[in-house]
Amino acid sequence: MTWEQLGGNLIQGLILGGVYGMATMGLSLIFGVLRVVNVGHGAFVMVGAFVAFWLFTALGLTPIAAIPAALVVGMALGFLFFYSVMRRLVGAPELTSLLATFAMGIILEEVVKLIFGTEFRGYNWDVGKMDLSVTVLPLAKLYAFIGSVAIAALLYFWFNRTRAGTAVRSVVEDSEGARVCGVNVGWVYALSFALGIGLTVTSGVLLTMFIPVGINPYMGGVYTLKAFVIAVLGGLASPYGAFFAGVIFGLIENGSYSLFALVPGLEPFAMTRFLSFAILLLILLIRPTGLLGTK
């Protein structure tokens, strides 16, 4: 492996890391507002992947056009699950909400299996490539990264420039104080959960722009693992920390893959998963609030 190859892999990792970060923002948002850990995260990513696949193959719409559709589908699912399940579990013991979100993921996987089957699917959206001398970057991947950055920027603007965003921030700081000041805390919980799920489903579209194959009902497990590592790295309750942590994780993942490939007898892909768990354990031991989080 040459330095050029490593540089190319790091560029690819930077691009993928931005998508990973955006995929984790919804997880962090839900935890930050409701203190609920969504262990069904990967199933919602999977739903977004199928939204992109179906719109592309059935209607001929590009993945970019699937982004707003995925957001609408995700928020609809978020409101549905909140009012049918999560509303009753706000403030309940952590294990209860963990089991509830796990059940949501299982339900989504089985419903999608009934509709689409279990076979692996994919699509081919070829919009050209960019030669960066150290690597050749498909433009679809670049569009996915730009989309991730744009969505993160829009979320930042929404949080800091709108009344609804201000209400969410006030509930994060002190839900009882926000209630006394007239904030409808129940609605904020519902909106935050729906928005978090909407972001997660949308990230599934962006991930298929990067990896347009391997779409199946049980694809979400690996993304749940990565999302938890990224969320802990960035500070579990910080959507912005999650985005930047995703970039860091993408660089580590792609860089380590190149290095593991140099060692005879090692399977690089399996070793990157091992590294994910190792990073998670180290962060929890050294800095439980996350490298980018605060107490």
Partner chain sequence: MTRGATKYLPLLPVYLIYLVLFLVAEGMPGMWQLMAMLVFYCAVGQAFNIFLGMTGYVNFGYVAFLALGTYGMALSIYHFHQLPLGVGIVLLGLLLAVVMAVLLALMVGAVALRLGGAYFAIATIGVNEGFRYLIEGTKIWGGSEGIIFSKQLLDTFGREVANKLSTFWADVSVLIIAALAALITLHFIRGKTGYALMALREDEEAAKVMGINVTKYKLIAFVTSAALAGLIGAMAWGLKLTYVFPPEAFDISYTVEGIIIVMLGGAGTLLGPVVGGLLYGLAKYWLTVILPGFQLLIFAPIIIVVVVAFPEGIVGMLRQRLKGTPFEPFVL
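Just so we're clear, the structure is a prediction, and the values are computed from it rather than from any experiment. Residue numbers count along the first chain shown, from 1. Throughout, rigid core stands for the largest set of C-alpha atoms superposing within 1.5 Å between the two forms. What changes on going to the form predicted together with the partner chain:
- The Cα position of Pro68 differs by less than 2 Å between these two forms after fitting on the rigid core.
- In a rigid-core overlay of the protein, Met271 has its C-alpha displaced by at least 2 Å between these two forms.
Right, the form predicted alone is done, so what does the form predicted together with the partner chain look like?
A single chain, with no partners or molecules, comes next.
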């Protein structure tokens, strides 16, 4: 390993980490408001990937244009699933909500399979590259990162400066208190779930800008697991925590590769995966509210 390689890996990790972080915000938002872990998370990421793929190949629209489209699709799906299923599961035992969200994921995967088949797909949106001497950075990746940061910032603004956002925040902090203060808690639940799903589907678009291949109905499982680790790192109930935890996760994943590669007899790549889950457990052991948690 050289310093150049480590530097290159860290830059790539930072960019990817930002996208990972954005891809986890929806999960954290839903948990923060509804106290439900969305085990079907990855399936929604997959839907976003297909939105980007389909818009690009069928209509020639760039992934940038796919971002609002994905948000709309995602929020529609979110409202649909909320009013059909999730509404009944608020406050239910973990067992019930975990199983229900998992089943939602399966339904999405199977429906997409019926429409698009099981082929692995990809698209080519080539907009040039930047040579950073330690590594080469395609601009599409950079745009994905910028998009992620922008969405995180918009969400921050929405939470703090708008009425709806403030209502959501008050429910996160104290749902009974919010109810007393006249907040329509049922609507906040619906809106938060839809927004959470919307963000997750949107993140699918951004992820394909980073990795525009391997798009398949069953591609989401990996992202569910990554999102869990990142969400816990960020405190599970905090969307911004999740964003910054994503960046940290990306840096750790890529940085540790270079270090593990120095140890003979190890498979560095598998070890980076091991490390991420070891960190997960360590965080839960010493600081269950997350690395960036407040409590």
